[in-house]
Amino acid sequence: MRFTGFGATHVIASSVVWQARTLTFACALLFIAQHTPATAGTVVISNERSGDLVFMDESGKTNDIVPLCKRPRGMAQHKSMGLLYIACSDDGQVIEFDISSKHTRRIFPNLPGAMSLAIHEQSNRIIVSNEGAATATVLNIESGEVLASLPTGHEPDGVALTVDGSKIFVASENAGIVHVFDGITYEPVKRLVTNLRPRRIAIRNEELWVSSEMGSRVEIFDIISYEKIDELIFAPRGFRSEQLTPVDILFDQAQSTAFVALGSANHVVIVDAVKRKILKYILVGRRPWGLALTPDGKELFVLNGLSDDVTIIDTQSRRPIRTSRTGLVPHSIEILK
């Protein structure tokens, strides 16, 4: 239809005026999306070649890119105070990070090779593996005093603490080995010999589990006696014992299932924990590390460190629903909660 006349200028003056709102508009909304602090359920990732933290909902779109550090790996939650305290592995610090602001609040410097963490809310304490240093180090979040030095082997990684804090176990990679400190004195009580590798370190009641990256297994404590008391030997089809490097393993909320990521073998593996007994084998990206759960337990996050992204698993069904990009080399990913 042609129009003319002053009747068709005055109906293009206000068709271009409306597209022109409609376009401020949608603008407005996408700088909403992308400056949201974060919620419930937003999914944080580190990423450590691009150095950034990449933000996204649980569907796995990205709502912002925050650039941070170099080389951020490590994350632990302080759930009470709404902070993320990250290991700026390059830079030798752990950050402070307000999670509603998205802004850095405080740094504690003088941690070479900070690597993973673990936090203690009760006694308002953090514990930092130093990979450059052969040791971790006790911080008080609070006054970020350093109140103690834990000595151990080459390239520590995993750490973690028992529920009341009486106990601290540091995973130490070279060494083949899992110091245990006193909690309370900070001094060391049992070295735990492991296969070759300990990577990651997760608890369960009075079972701590070790997942061997170069054994191709997860061996199984007692926390009271320090004795082995069980492994998983992983062997999905097709794969030779040196293409299974498992890194990360998470609890569901119940403790009754675990979750590992096997690494160079591309796969996530479900296990009953209860009986011991692997479940299932799961297929994701290239060289799978780190894992996730969302609050309700019914998406698995797990982060490809290789093909930089996240396949996202259906814990009911057992499979893949979607993989969405991440940074240069994911490393560690929080759900908020």
Second form
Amino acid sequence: MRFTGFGATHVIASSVVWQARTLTFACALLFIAQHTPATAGTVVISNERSGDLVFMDESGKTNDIVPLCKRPRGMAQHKSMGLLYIACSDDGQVIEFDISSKHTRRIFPNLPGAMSLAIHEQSNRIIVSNEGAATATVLNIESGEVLASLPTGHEPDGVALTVDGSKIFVASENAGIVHVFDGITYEPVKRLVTNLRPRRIAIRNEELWVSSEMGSRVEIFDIISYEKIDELIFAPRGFRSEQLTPVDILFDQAQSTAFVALGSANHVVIVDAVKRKILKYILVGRRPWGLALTPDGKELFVLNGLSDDVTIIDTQSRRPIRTSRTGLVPHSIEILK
Amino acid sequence: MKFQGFLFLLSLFFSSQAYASTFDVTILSLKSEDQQQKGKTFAGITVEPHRPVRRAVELALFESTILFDTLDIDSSLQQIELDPNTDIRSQLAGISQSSLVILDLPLALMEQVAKLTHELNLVAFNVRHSNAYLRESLCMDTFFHAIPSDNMYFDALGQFLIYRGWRKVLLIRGPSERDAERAETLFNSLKKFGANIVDQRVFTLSHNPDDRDKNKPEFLTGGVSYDVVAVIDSQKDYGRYLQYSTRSARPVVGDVGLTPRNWHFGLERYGAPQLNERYRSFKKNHLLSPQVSMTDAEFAAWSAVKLITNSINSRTDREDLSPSSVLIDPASQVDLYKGTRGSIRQWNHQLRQPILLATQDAVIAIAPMPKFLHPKHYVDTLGVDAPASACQLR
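Output the structure of the form predicted in complex with the partner chain; the preceding block shows the form predicted alone.
Now the full complex is given, and it begins with the chain already shown.
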């Protein structure tokens, strides 16, 4: 009896301690949340391994960490509504996240291996690539209705829409194909055969830029004729061709400059997008993938997936300014507009 | 049609392989090869799963479905079970000239069949044997190797030991000829990267008390100072008892402990989990349980087929899938799900690729290790490089 009594007391005591700790932690979070409203220029990073979102300011100072889901990867901003959509791969979900209150508003389920996202605000649609199902799903973000399930090759990753929403592009890593779908009828229109392991797609006027991770290049296709126009081959000092594994492609506001993260080659490259000429290679952390520009275009944020940090680059001087810690295995980055 | 006709004339002109808008794969295996007995120790315990490579070949073809559909390519797969008691050459007679031939055969028969396929001008892939002599002395232009060589495996291990600073190595091997041959390859790899082999010892499989210096791990690993024990035990009879029984508390590497591998179920990056999941689930009526993944031989067979199908993406000529033209083209590359693409070494027809260093349940590192640099190819610090090779095909 005495033993039981003692045991029970012990349990109660420790649970009080635990509650007190949780309370302090919650208060701390509340405190941070109240004092750092997310506004334009706020940097949001999804971290695959730690399953959270890191919020930073433009100087790279972390001011909030929000636990979110299992393996958050691709993100997309709904600028006019102040919402952020986040693909939670291992939950097979996309989360609709309210940026100002930092709360999950809604969950879109049944999206196996949800990976990359593209948003079309005008028509209130998001496209999600489902790595686990060889499909891409088109969702109406108002009603939550599934508008279409687009069949792709295995391991779909990058998704993109034309500005007018009339064409949808999905890259299948395994098949080496970019699938083109009609943005209205959702009928398959064309399959573009790419080099090995196409990852991300970026649209510049009537050009489709596709990074080929295992082909070590960026291929450029014409959006109208679907012909391949050109390709960019990279060669930073000290790396062999097969170490160049480009993933994210990002254009500046004017679409005159492109930034490409070179993965295993630990560099970011700046490209004159008009002349398709390489301007500079910048050494960053280990395996850079995700890229984002500040609203004024003066700073480029580069996510280093294997060194768990972000390199901030001054786009004028083309030099790295500083490096900040992220969560574990940072995947995607959005800077609020 | 016009284009096809033109290519047909072109192929006649060069009297080479026929133009292929089809892709045929032929697996040659041994009739009634006892799959159960492979990988068994003298005690009857199975230490290494051995499976026919067919499932991996089917997976590679399955992955190409959409691409083949897009480009209107037909594919076919046939398997011929060779009967060693009748004439082998006549059993190969029906294989199409444009077929990719996968040799899933025991060593002696593979050598014999490789020579026959050479005479018949058929492109054949070794997917099972790491023996150096198949590459270096047999050295035939129709014979390719998708499975890494002993040199590649041991160079990977050597780089890892140097990278970790474990330079003092006690080398222990079994008494068989194959063990002696592999131990020599490991010795040379370790020497090449600057390790210090403090002693070489041979174990015996006996319980004789007079032999205790050679059959008891505590004695076999005593009397000398070392950072790591490297063990060569091709039959897997003895080495598995060395871990946790060494005289000094040191890690064990080689054929047990940390082993160099071609593929592993625990690889977490580079799309490997997706590939492993597909391997288990793509045959809806024959699912495999989690943790089952391709063996090194199966992965090699998968790689061989993917080398041809991936050439559609990596080469400018997307129409010609005949193995002979694809494999001699240096532009042909394969996405191996190991972070660095693979391609064929032109001098000895070995598939260059990264090597995993893994324990039973985790991939610890992927070689080449940092700071091991090659002037031309990132992965060519692993294996016999062009200047050192006795085989100079091109």
